[in-house]
Each structure stands twice: as C-alpha cells, then as structure tokens.
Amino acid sequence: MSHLQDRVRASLQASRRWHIAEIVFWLIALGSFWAFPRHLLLMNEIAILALFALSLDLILGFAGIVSLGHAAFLGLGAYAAGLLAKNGMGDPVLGLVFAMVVSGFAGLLSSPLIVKGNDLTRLMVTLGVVLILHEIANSWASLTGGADGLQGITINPVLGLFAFDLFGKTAYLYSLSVLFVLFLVARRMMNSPFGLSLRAIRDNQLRAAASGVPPSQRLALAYTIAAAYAGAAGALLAQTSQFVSLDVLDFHRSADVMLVLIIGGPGYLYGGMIGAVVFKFLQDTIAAFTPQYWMFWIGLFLVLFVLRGRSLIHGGVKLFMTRLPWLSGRGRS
C-alpha cells in the first residue's frame, strides 16, 4: 500500500510541474495585448467564454456532470456584480467576489437535484433551473431592468489605479488576470487527491465508493466550485461591458459554452481555452464575411469537426501540451 502511496504521490508532484508549451501558452495570451491592440474587447470576450467554459470543465470533463443550464451561474454572477455595482459598490474585485459567492451557493442549494439523479435527469434540471432565472430576470423589472437590460451600472477602477476605457486595454489585462489566478486554482485542485476523486467518480462511481471516496459530497462540491467560476465569468462580463441583460441567462449561452469545449476537448482545462479561441474567431470571422448565414456556417464548421477533425485535433493538443518529452522538460523514459 506504501508503495502505491508513493507512486501516486510522485504521479502528482510530477502532474503540478509546468510545461514549456503552458508557458508559452499563457506568455502569448499576455502578448496579444500588444500583437492586437485594434482588437482587445475581442480577446476580452475571449478570456471570459475561456473562464466560463473552465468552469464547465471542471464538471462535465473531470466529475462526469453533464449540464444544459450552466448560464444559471453565468447570470446570477453578472447580475450580482451589476447590482453591487449599480448600488454604490463599484468595485470590481468586491463585485467579482461577491458574484462567486452568490454564484457558489446557489450551485450548492441546487447539487442534491444533480448528484442523485442519472445524466438525463441532469439535462432536465439543469435546463429547467436556468429557464427559472430567466422569467424571474424578466418578472423583477423593477430590479433587473427585465427585458430593458440592467443599466446604471458605473465600475471604479480596477485596484484604484486602472480605469476601464473604450478600447478593451483594461478590460482584456483584468479579464486575463482572473482567468489565470483562477486557472492556477483549478490546476492544484485538478491535480491533487480531490481531482484523483472526480475522475474515478466519472469513470466508475460505483467502484469509487467502494473505495472510500463519497461521490455525493465530492460531486456537490465540484458543482458549487464549477458554479463559482462560472459566477466569475459573469461578474467579468457585468464588470467589463457596464450592462446586464436577460442574454446572460439565455439558452445559447450554456449551448455555446458546451459547443466551446467540444471543440477544445474536455477534462484538461486547456480545452476550454483553445475551444474559447478557436469558436470567437470563428465566429468573428464568418459574421463579418456573411453577416446573414455566420450562424449556418458555424453549424456546418461544428458538424464536421465533430465527424472529422475532433480526434485528430484534440489529440495534437493533447501531444502538444503533455506528451512531448522537449516540450515537457522531462527526458525519455
């Protein structure tokens, strides 16, 4: 048993090192702020799809929890960071905190609908909680602003110091900061004993509790941290675009989410990122070239990766990140 303790303890410690390719990974994201000045409020919106599709990640790919309502948590931590904000508090690092943990309770009073049930009662709950959210958004105009949208919302600088502007510069700087402090979090989580818990519990969840690991608290709490993040990405989107409205609770938005980590390929965290790139672009680069169809074009692009191209790129990501021994630092064995 100490042996397997070892091996295990060792398979982590080597887990937490970073690779070369995550290095530069992360050292082009801070360059495009320079590379692409014209183009900052993109790359913004970029970094928080890759925040909220994280947050996905950290259930669908690593615990197994399929969800067609992850907008829930995306609009109740936009509209938390817009009323704060609306309200005199206009801080954005309290409003982004605040949004978590508004974000985050909310995820732990709904887990006991997700842990116990199989992955179509998921479906059904998840989608039905969000379609609540949104005709409550809608029948408290008084306090959302309904279908008006939120407005009035005035964010003070960011640390005192950095005002946000029209073109995108602190916003893109503030956005990428809490994605990668976040990042950094979900990475220990991921590669610790908890995260060793989640996949054997998406993998066998039977087979897990028989080894000592309790599914249900484990599940719940990956949820509640999942539906945290997912506040974040929220209060980054209140914060950064000073306006809230019922879209944030809109259906497309858990659709486009889970179409952004099909594409990067779940359960590595970077899929959620290079899908978040890899969909905005596109999607940026079909509307402006046929306004009318972009929509037909993207379904058409999402049908054939699908059939097609999904293996091969996901698993030339995967080379890419952790299997090469130059890239990895770490020899052959």
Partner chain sequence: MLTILFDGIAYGMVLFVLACGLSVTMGLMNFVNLAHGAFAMLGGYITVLLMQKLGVPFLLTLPLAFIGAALIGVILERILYRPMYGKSHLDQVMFTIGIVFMAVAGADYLMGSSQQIIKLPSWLQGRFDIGGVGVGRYRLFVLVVCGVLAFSLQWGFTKTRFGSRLRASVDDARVARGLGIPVNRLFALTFALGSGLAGLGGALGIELMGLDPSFPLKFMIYFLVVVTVGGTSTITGPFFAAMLLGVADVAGKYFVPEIGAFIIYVLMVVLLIVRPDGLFAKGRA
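Could the form predicted in complex with the partner chain be given as well, to go with the form predicted on its own?
No partner chains or extra molecules come along with it, only the chain itself.
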C-alpha cells in the first residue's frame, strides 16, 4: 500500500467526516425541545419546512434542476398520509412510508419530462404538474374534501407509545426524528459514488457524459428520491396538523421552499435547515406588524436578496461553513 493511496483514502474520508459544527447543530435542534417549550408548534413547522427544503436541495443544489412546482410532491404526500389515516390506518410511520412511496412514484413518472428538457421546459412541466394536482384535489371533493380540506384525520401514537398532544411535544420530536433520519440517508447518498455523479452533472453535463455518467438516468433517480422526501414532509404536515387543505399544493409553497433553500444556500444539505429557521422567524416578525400583505414583503425580500443580499447573508454563513471540510466542493459559481 503506497503512501499516496493512504493520502487519497484520507482525503476521501475527510470529505465525509462529521464536523463538530454539525453535531452542535443537531444538539441545538434537540435541545430546543427543552429550551423553548412554548414554541414547539412553530419548531415543528420549521422542522417540516426544513425537510421540504432538504428535498429541494437534492434536485436543485445537487443536480441543478430548477422547479416551480415542488409543492406537488409535498401535497401528494400530505393527501396520501391524510387519506390513509382517514381510512383507518392511523399509524404515523406507516403513513410516512406510504406518502414517500406515492410521491416518489409520482416523481418517477414525471421525471422523463424533467430530465429531457432545458430549464424552460422544466419550469413549465413542474408548474404544470402541481397545477394538475391542485385541480384534481379541488374537483375530486368526495375524496379530498375539495376546498374545505381533508378533515377527520386521526393519527395513532407514534410507535404505539407517544400520542400527539396539543402543545406539539410529540409532533416536534417526531418531525425532528424523521428529518434527522432522512438527513442521515441524504448525507450518506451525497457522499456516495451516486452523489458524486450528481454533482458532476450539475457542474458540467458535457463532461459528465464524456466521463461515462448517464445524465438522464441519474437525474431521474435524484428527482424520484427528492419527490419521496417531499412526500415525507407532506406526511409530517398532515399528521401533525391532522388536516390537509388545498393550500399544500399552492404556488406559494413552491416559491417559499425555493426561497428557504436559497437563503441557507443550496448544495450542502444544511442550507434548507438554516433557511427554514430564518424564513419562519422572518414570517413571524413580519406577521406581527403587518399580517395582511405578507406576499408583498416576501416578494420584496426575494428581489433584494437576489440583487444584493445573497453575498451579505452568505458571507457570514460561508465563513462558518468553509470550516467544514466536506463542504469544500460546494458553491455554484
């Protein structure tokens, strides 16, 4: 075994080693449960939004696919989990898995149109898919409750042990656990040969194909996985609120999650989580003094952020994050 081989192995290992900041991050997330007992419902929302943004990161940050309709899979997962529970199968984990399968399948079905096209067709297809689902959910009222929403969902205790409560105790811990487990899986995937091939496609599709990577196949797979992740976020949403409304398929959901990911920065898995925290605080603050025109402020924020703010915010985050060795490859030029 040569010296150089050892160095190669060490470099590859270093790129996936846990950094202390990551451990601290998760400890804070867990510790918040005890530190802010009165904000558990908000924290639950943050965890769900973070999972949703993580799923977008898998296709946007790692594979470079811009989507205008990622809410399609969130909504599908929410309805899938909600309908399952409404029909007597209220086990949350079962519902979660079911939602992931349904959303993943939908992702797989729509992936041929996604991987083939350029950015413009992708925008159209992703937006089209979510509009179709919205229309179905709206007009198939006997199944979905239409505009009134899906009511009468009863969710059993998690693992048969922890019943959902009004304060969001179980909800937060449940959502955080799901987020953590799915994050671990995603982290493992993004450091695998498969994950590296996604980065290759995002960086340079021409070279990726010339390196033996089949772009369509990998993108389709990534899209399917991301859809399943979004489905999981939808399931959490349905289960912890015991309600599903048409709002889960609304355009603003897709736009919000994009903003969340962009705030935190795409392509290193933590962006969505950091973004979710910032976004929810922003939403709370703005809602406190001007509840009505939230949309205007979010729009203004988007415009300013893209024009100027990104470097400001990311300057700080980056300074911190470049310390993490496995992030050295991130950053979209």
